[in-house]
Amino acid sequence: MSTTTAIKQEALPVTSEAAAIEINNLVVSYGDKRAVDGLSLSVPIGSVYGFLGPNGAGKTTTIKTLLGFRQPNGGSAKVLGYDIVTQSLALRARVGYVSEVNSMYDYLTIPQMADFCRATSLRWDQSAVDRYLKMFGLPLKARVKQLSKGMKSQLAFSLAMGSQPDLLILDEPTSGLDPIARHDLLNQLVGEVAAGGTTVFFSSHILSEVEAVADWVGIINAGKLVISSELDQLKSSQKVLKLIYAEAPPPAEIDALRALPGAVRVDQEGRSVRITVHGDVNTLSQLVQARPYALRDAEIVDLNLEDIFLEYMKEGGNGR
């Protein structure tokens, strides 16, 4: 029996679990080094979720593990509630992948591509593949070894749409785009892909995009979950409170700071100080400037992204 029609015949009911993506006490290894360390992490059924962390964080080597491409040497992971471990080839069945290096036949053009995704997915559409092709606009009579590492990335992002996936994962998927092809297909993502209730799971280093696209995150580091929230609320729970005092504080004030309740991190050039907060920052407030020392001024300011994930990364990515 070949390996297509062996997924045909196999029952693949869309899971009915509220998470697309469930992960436990997930160990990968290599050698004695461990790129995922006990990552337990829950991806929401219809979410966009950026997988975010540092180059060597284990983002990569996660992914895989879920697509059945690495055993783990611990814990376990459903995907669309498919065990990872014994339902893998079920599991791919559903989900779209595109990977930063992606493997296709470089001698093939790309409609010959297109035909041999069709011949080996579970369904296929090809009308959303011409749409995609269409709006990158790719050259379908060139081979794949003459397209650049941007189209070859447009082209793997097309051929996934094809096969109508319930999860796509997609693992850098913007490297080597220019700035306009990035912008096409972030708005896919948004526009149609996550619109038509595929969750989407990606990783980027640019995090101005995931910012721009997601609705959920999770922070990595060293293999170890560091945070999982909606960002909305992560946005919300996490600000800066600027002070300006008229003389610089002692350092025994600037340590009653750090006791305060929600301060995560202080920071004092001067007469200035800067404290990182994680909860309500308005009573914090209240706090500081109910304090003996005279302030000048105080401001809350908001963290994009970038300011909340370099904030996590310090000392060790615990945020203090």
The other form holds:
Amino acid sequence: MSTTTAIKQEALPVTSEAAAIEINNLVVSYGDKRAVDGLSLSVPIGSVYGFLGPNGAGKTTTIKTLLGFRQPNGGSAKVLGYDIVTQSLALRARVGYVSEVNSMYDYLTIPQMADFCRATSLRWDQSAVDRYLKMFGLPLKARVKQLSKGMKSQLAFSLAMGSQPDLLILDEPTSGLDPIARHDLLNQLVGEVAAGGTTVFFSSHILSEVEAVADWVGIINAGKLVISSELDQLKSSQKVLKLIYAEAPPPAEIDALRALPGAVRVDQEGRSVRITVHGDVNTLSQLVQARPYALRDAEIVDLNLEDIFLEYMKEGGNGR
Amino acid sequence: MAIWLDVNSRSGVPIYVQIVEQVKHAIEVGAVQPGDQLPTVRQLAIDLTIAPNTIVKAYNELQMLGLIESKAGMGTIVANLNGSIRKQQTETLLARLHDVVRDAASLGISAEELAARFDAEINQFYKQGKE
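Switch from the form predicted alone to the form predicted in complex with its partner chain and give that structure.
Next comes the full complex, this chain leading.
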């Protein structure tokens, strides 16, 4: 605790960050296994960033490394402009963190837990903490060990907001929450935290909740970035073109379709052809219709985040 | 709460596009009138549970289209469009008429039959109006 007090007395180093999180070719290994394998990622300031990936993709390891709980084996990263290795104390003073498995002292009551956090934080807004505790309806006299899993994550979120963070990082924040509690928490994330100017970075594998609240998404798989994009941009630029031909097109034509600009995947089943498109689907559609095989129907299909996620996992080949 | 806004985040249509289209539509059909206040970004973020930046993006787009404006102390309001709403409504209507004729043609309905049906509809409606 002496180190934390030490920073309290001096001003935090000034940084001029362009992004809330900037990860550059990060590598984190557990023994021989690379959990994070050359990850590069940028999280814009003010965004609500959903960090997605299948189980074991490296989401939690990435988050722990960003917060300085693990040392990277290669590459670098900055959080709010602070280097994660050399400035991790200053970094943690401005970042709120809600972990997947909350490590809190079981024998403390909620107010004692709040006092403990206040003592170790640079900034503290007790009224914010009280407001969240009240909103979640947490029993103030209870000890941490008496709380359910969902209540513990609500408590962790309330306490993380007490330090008035500029960036809030949450690891699977809604796991273990019932639908109402989940909705309340997501509402707080967008309506209070993000609308108040705090950047939100949260990992999840529940695509529908990410789709609802995030404006940016990043997908990782096997420790590598698959895509990072504004969600609306992703939805505008990724479509499927469904074609029904008058007669089944020959293999040569399918190869020709594969070579068209923007076509990333072509599946055929008799007279039906399905083209996955990244980029300008209208131009591609016109090109397809100008080809010498008669079409019965050409339909552009919008993709939701789940479709997009699954498409990327198929392309990656090693997804599940 | 803006009950006329209903965003489907599971759709493949970008959310900001959905908001822009729905606000446009609400203005066209008169659900909101010039001078009416739109919800604040924060309020809408809470009501719809979507990222505030997405709403900012939609509002910026609507502002560029001249449909809404930000006024100090009043928040975001529906712009006074001075008859341009009526013009837009008329255009939308004519576009629908165009679509109906095109669809009828592709169903193989003859021009005479369509004109007869159209006359019948006009007679029925305008007669009712006179009573």
